[in-house]
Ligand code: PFF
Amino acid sequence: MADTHTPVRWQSRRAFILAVTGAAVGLGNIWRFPYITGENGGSAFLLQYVAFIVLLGLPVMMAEIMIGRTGRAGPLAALTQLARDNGRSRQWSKLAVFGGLTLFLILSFYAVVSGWSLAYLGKSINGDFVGLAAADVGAQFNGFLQDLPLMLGCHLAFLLMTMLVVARGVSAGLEKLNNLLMPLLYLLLLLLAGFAATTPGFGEALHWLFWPNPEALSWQATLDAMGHAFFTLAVGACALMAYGAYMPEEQSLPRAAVAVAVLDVVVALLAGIAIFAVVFSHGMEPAGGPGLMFVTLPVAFAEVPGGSLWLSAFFVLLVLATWTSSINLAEPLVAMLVDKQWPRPLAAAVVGGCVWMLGVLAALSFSLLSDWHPLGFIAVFDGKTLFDLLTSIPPDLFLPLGGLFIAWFAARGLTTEQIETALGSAFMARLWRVVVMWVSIPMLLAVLLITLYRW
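Chain structure (the form predicted on its own), given for this chain on its own:
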């Protein structure tokens, strides 16, 4: 198929894996995984999460990359072209629009929380948490949420960091930054996990995370585990189609997808071990909610030798992870506009500006808009602010729903020859199709239907 939309490629197989891992590794692994694991009983959540990664996340990731690699274009152009060439309905192009909406909603709260990490990096370097009691650290976090100039300024600064890189394009922006920052991120995380191994709560953290705890099983834990499997792999919003379009011809798609999934799970586990070892060392509550990192960890690290240094290193890690992830999540939105002949700098500016405006409303959920409940007329969403809705509906519902349609289109909309070419062999193509059609899609449908019924 002629490469008319995407003349660029990742310069190496390593660059592609780092790029997709950069899209996957971020707030989902280091911020969201620990706090929803804490809220859902530790191992009761973790085991389901890993199962969903293997049975749902990995097959759908391969489907998403496959579509981009076959179409050699951004999500909208690839779906439109493949549907036309293979005699499928042109309505499939709307899947890219739905994916773009999902990415837009996720990126809007992503940039807000990433702005928090910028602010807390500065606070930790300045030693603002030294000698503070837990109540004082909590009050400081609440005060930060009310400090609109600081919070909105950090939100804007983070988006500028993101969109300036995206505006430079693949090889000049994304690839160079991923090659530099992702290895540094892994190094910092290993250092923090090594530090956690020296704490008295290390054994308790391992037991809580890995020892089976069937009493803690719940339907909410199952839903959270499925949604998080998609969120943490950046799957279900057509984001990885853009990276498949840039994938080198000689690269093995199955091997690359497995490598990314393994790295993603390892990062989440290391982050969880590092956080919960410190939390348990000081007798704190693991179910600390979204503020787990920003309230609990400053208190915990303040009580250990060199705590300010370790806390600063942790927030450096968080900033790097969220930066690379937000860059890689913004790229598909920009790519869809570039496919429509927009200049890349203009596309990046428009996407960044729109994300910033919605993010401002989300940030105000903690102050001026705390009493605004946009979907309060629906019982299950009553009392939820805009920030609550953005951090739950897109990851837990939109991503699995998008993944369902992506998997169906790849399995039924692509030809057997296209699937075999993408996966490298007829055997891999048959195996992947069987798993997707008889495991992934039925499981996705079942969980989504039961969730909607419960709502």
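Could I see the form predicted in complex with this ligand next, after the form predicted on its own?
Lone chain follows.
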């Protein structure tokens, strides 16, 4: 089990759920969810996203944890060994490599946006937002994107924070800190959503988010909703397999997966409500793009008594959440190299270096490289910067594609007995298999194929 993910052994059911939640809750909930909801017309996106979580995200999440739990090893070792034991092709281990590539691409933009959060922590401590009108906060974000020393410095600092923990290979202390502080982040979001209820745009925000609006439906919204269901649950890149390896024997996998998914969706909804209440109260544009969180939260907190202190606390907690998610993105990559006998610090340095380089190019998409469209020769990607491509292709296409193979391997490559043991009962095993074979896999195939066809 040389490539297992983390040396922590989950001693309790709670520890397992908290650890998986640590990987799941991050920028996906607080930054990406609101902005793609905004770009895709609110409820037209949100309702599909919730459906995809239930019909695709959850069953595939169970598949992923199940493979790790049955193989009792990290992704590469678990897939290799299970394929061998069950007489399946050795090629299945490539799934872990594809997952690694996806994680690498995701981490490269994740670290950039985490760097923005770090910079915004500094700005809020500094009182940079005090007394600013909503429009000025927006202008400040645009200025920040041009401030290369600050932006790239924070990107580098964040990446160093992440890779140092991964290089040491022990994240038990951080895990504890995370478990202690994450409930505070949820509480703060709840408070913020509560305050949002007192603002004039609250009703409009709720209506826009939850009231079905068939006119806003688009294929892009469907594709984004599917991709985001995977992204937010950290499913589809084999990263969760390692967690399954350490799951306590007596723990119910389906129950744990449902707990994580519910918490994850609730956090996203709270963030969405808080952010869109600001948008509608101040006549801002819902489709504000990747800057949405950064231009609305300072305004949202300004309405709370003692706001700038709360804003700083919020960014501390957000940075912590993105830190644990980034460690979870980087660890499987480093573990794969460690498996090939690389010394861990060297593996962390090489992975960190590559992620840094790609991240710098992505970060420059808003200034020096704004006219660079790396896939411009393909019609659908014309006009997209590197940042645009990284934030859409790996989450929207690679994670669902990985998820498709993970689901197939779990449903067809594991024996019925193995599935029953992993899921805890014959009934759950049957239910899960029916859902995966008749709903999740056909749905995934349909969305991916229609997307390709439309291109």
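Positions refer to the first chain, counted from 1. Everything numeric in this text was worked out from a predicted model, so none of it was measured. C-alpha atoms forming the largest set that superposes within 1.5 Å between two forms make up the rigid core.
- Superposition of the core reveals a Cα shift of less than 2 Å for residue 243 between these two forms.
- With the core held fixed between these two forms, residue 336 has its Cα displaced by at least 2 Å.
- If you fit the rigid core between these two forms, you'll see the Cα of residue 311 move by 2 angstroms or more.
- Its Cα shifted by 4.9 Å, residue 133 is compared between these two forms on a rigid core fit.
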